[in-house]
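Next up: just one chain, as structure tokens, the form predicted alone.
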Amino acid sequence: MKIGLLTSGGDAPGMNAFISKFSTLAIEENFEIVAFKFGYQGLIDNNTFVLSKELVYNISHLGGSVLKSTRSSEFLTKQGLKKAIQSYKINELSALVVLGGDGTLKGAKELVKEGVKIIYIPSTIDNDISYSEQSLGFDSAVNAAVDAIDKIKQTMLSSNRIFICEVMGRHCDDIAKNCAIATDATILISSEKDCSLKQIVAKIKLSLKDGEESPSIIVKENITDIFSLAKQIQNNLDIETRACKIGYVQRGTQPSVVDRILARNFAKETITLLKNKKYNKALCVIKGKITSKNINDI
């Protein structure tokens, strides 16, 4: 059996852990793994190489994706989709395993409509795959963000400054919420309704009155300009206020223990589905357990 494998969209910690475990198990089952570089664009371009145990050895602890991962505008076109299907057929694949977020899932569903057999693995730090309780990479991203916020807090405390940290998440606030809880943030800004300067200043005043020396604000990306907000807070309270975007360390971090184990369990379930010739499945975590759903039902 020949199986295709690709990682698409934004990379997520744990992708390499999945690639390593899945490839090792697949080779033991005498499957041939054809990897496509750069996600769906690699599928379009037929940019392939065959994975071996040697190539995937000792990569589980690495962030990013050794297969490379990107978004493909060409794949969104009819011609691009046609090329991707041709590549699937040329390589005589029995199925294609794809890792990525919501955009990758949409692409997978389009391929399924054209007869491609798919197994999808939810892999995104944003944790915005609604049918699954958890996506690969989320726990790692939260840990990286919390670690960065803790370090920033120490230097802010040295001068009793107010500080704002923006975390990733696109249109989902799971990272922001978890970071706010874990770091005892003074304020969480996860939607536009949280952006009232008057309310923010009032909350900070109250926290200062209660003895907090360095109030902190956690902001989900795509909500507000944190540098402008910092200036406004400083002007209103006459207290030094600093802003920082945590940024790509959340994506590029090493996978956490939770994500490494999740990746291994996703890999085992994928192999089971392939052996039983159960295709067009989307893996997920439901009530803490690994299972799958029909991709067309999502």
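Residues that one form lacks are left out of the comparison. These figures come from a predicted structure and were not determined experimentally. Numbering follows the first chain given and starts at 1. Superpose the two forms; the largest set of C-alphas matching within 1.5 Å is the rigid core. What changes on going to the form predicted together with 6-O-phosphono-beta-D-fructofuranose:
- Listed alone, the one run of 3 or more residues present in both forms whose C-alphas shift by at least 2 angstroms between the two forms, with the core superposed, is 191-193.
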Second form
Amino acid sequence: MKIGLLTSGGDAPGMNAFISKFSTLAIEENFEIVAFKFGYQGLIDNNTFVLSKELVYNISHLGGSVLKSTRSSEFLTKQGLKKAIQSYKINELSALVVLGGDGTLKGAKELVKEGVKIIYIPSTIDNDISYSEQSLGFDSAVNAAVDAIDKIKQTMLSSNRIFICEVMGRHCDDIAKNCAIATDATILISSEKDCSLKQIVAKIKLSLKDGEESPSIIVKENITDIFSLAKQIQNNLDIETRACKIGYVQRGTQPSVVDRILARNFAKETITLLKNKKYNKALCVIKGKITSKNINDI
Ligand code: F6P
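Given the form predicted alone above, what does the protein look like in the form predicted together with 6-O-phosphono-beta-D-fructofuranose?
The complete assembly is shown below, putting the previous chain first.
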């Protein structure tokens, strides 16, 4: 049996752990893996290589994706989709395993409509795959962000500054919420919880009165300009205020233990589905357990 494998969209910590475990198990089952480089773009361009055991040893602890992972604008065109299907056929694949976020899932659904057999693994730091409690990469991203915020807090505390940290998440608040809780933030600004300058200033005053020396604000990306917010707070309170974006360390970080284990379990479940010829499934975590849903039902 020949199985295609690709990682698409923004990479997520844990993708390499999945690739490693999946490839090892697949080789044991005598499956041949055809890996596509650069996600759906690699499928369109038939940019393939055969994954050997040697290639996938000692990569589980690495962030990123050894298969490379990009967003393909060509795949969104009719012509691109047609080329992708052709490449699936030319390679005589029995199924295609795809890892990625919501864009990748949408793409997978388009391929299923055209007869491609898919197994989808939710892999994105954003945790915005609503049918699954957790996506691969989320836990690592939160840990990386918390680690960075803790360090920022230490230097801010040394001079009693107020500080703002912006975290990733695209349209999903989960990273920001978890970071705010884990770092005892004074204020969380998210899609669900926007605040006016007046409210922010009032809350900071209250926390200073309570004895907080370096009030902190965690902001989800795509909501406000944190640098201008910092200036406004500083002007209002006459206290030095700094802002920083945590940025790509959240995405490029090493996978956490939770994500390494999740990746292995996703890999085992994928092999089970393939062995039983159960296709067009989207893997997920429900009530803490690995399971799958029909892609068309999502
Ligand atoms: O989807 C993961 C993510 O890191 C989001 O949190 C962020 O908004 C986006 O990707 C950034 O994508 P890019 O690197 O393509 O600009």
